[in-house]
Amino acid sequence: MRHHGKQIVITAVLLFAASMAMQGQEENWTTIRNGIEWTDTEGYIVQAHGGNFLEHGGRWYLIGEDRSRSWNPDVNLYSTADFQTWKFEGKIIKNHVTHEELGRSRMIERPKLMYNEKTGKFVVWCHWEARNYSASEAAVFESDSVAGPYECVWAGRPCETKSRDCNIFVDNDGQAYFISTTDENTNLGLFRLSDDYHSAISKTLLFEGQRREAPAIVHIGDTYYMISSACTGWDPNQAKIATSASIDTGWSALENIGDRIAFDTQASSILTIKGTEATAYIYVGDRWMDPDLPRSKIIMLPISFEDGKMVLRYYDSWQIDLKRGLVRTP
């Protein structure tokens, strides 16, 4: 009887441990809700439009435009450990302060943040524009710290090319690229960056004459994926995807992804979350003018793959385990 009782005790302990482990796993799930306003720890609306995420030091950093005054946006930085609680880190690029022309003859759109492993510097590339969009330039800012202060290290047309709506991409080997709509919104320009990420050293034209913007690239396995939109201002349109085995050549024809208005969004970035069990890929888009520019929403959607193709579906809410890299959808 004593032996039998010992078995019961051991079984109970194992069941309790399994229950606690399952409970711990349940506590790791974060619910992402779309179509709502995000607020920071001080209760203010998160203003980080047209930006991207960077993981550093165990936290995720979100950079983006502060559209609280609609035009001439400052650039804000937020941080989070769970995609629920957002800490305002500050205005890392500020009108009239970071650059004398910023907020006067120049404004910033689509700021994108990178960390350069070789230099240990944080680098921001962005669209550097005049109010009438006649400048068609880019600008580069750099800092020793993710939260700044940042200094302008260069501004102008990359490879002497008119450049507007933009993004960045850092490949698995650390090689960085700036990609933007060029030549009066006619083509996409893929610009290879110098080792310090300060300048564009070469240019490749992609999707010539197809008038694409809001490009977002991710490298998965042996394939590069690029999501982009047509040029329709603040109005959403059908997002399209292309793939290639090489970043600068051999891109496939554009195919539709998502619904006819990209779920009322425009691509901002593709977020990669590497977990202990899997890697999750997240589409991040701006829902512009919802209901106005300052209150535009950030939409996050899980990317899946079916029959070798990238698939994007809309969910009002879904869950992610950031530690394990797992996704649950309704």
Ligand code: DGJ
The other form holds:
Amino acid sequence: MRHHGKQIVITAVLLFAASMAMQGQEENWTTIRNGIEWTDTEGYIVQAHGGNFLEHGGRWYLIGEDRSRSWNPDVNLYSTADFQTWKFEGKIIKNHVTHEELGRSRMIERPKLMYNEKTGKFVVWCHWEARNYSASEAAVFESDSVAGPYECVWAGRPCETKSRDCNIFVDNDGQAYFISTTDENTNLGLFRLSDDYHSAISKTLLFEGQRREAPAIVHIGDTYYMISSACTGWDPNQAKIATSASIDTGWSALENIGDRIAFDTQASSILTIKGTEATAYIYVGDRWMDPDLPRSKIIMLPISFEDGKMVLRYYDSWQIDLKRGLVRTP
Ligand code: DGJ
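Could you please show the structure of the form predicted in complex with the named molecule, as a counterpart to the form predicted alone just displayed?
Below, the chain from earlier opens the complete complex, with every other chain and molecule after it.
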């Protein structure tokens, strides 16, 4: 009897494997390990903090701050096909070179990369700051190709608003937004961008007086989700989640997500991986290692939904099938 049961299981597994092979959907699990430094194909530590991912031409591009000298980061770009092998594509925005003030009176934080379908250009929005955070400005860079060269299009206060920690969000219809912590870290400003993504054309204040930063938005089905943090410098704090049916109005109250220090991270972006069987949503956060900022880590965690609510759990290691969009946790 027991022998019979075993045979049924083996047959089922073989049938499943055969049907997967017939559909061309062979399993291919990639292991994501958290808490370690990533190295690029030349053996150097991947320095790409506070950034985001852009999928383009079958590769994922990772933009972020090069914190190897702690302050005045250049902006690095890497690419990968498997989230294991990281090819350094270059310093796409360079101190003193891309802009003469950069590395002198200005520094960049939280560079975010997007592709504009209408213009065919790659556009970077970032926090454009003075050493004591007194400038409270943003900057925009653009290039014909993903790896540069990038040129500065504009720098200043979006809609004349003091603007610090920031992110971008591109909706399903291509409408792009810049979202930043405004008015001395008091509000979140949601700025609708012009069709060419060069300028902020209107502003809506969200979570007024609630002092949020590190906003990261994703649009799933009919719902917008926003993860954000409190403003505690480089120290981690409780991440919160809010939802809305509309991007510029009707946001729910903030609710806790993850543990009380966001698993020692601060959100940098939410990565969407569309597979043949499912879409995976991944929280990408910075584990800032202040005062040893060069050793900051990039942490990736799978987002799940339970009873309609977004849930974030910590895993030292977990797996993703990039083709099928499936996630496997321990
Ligand atoms: C938190 C922000 O999210 C970072 O980008 C950086 O500005 C630090 N604060 C500086 O304390």
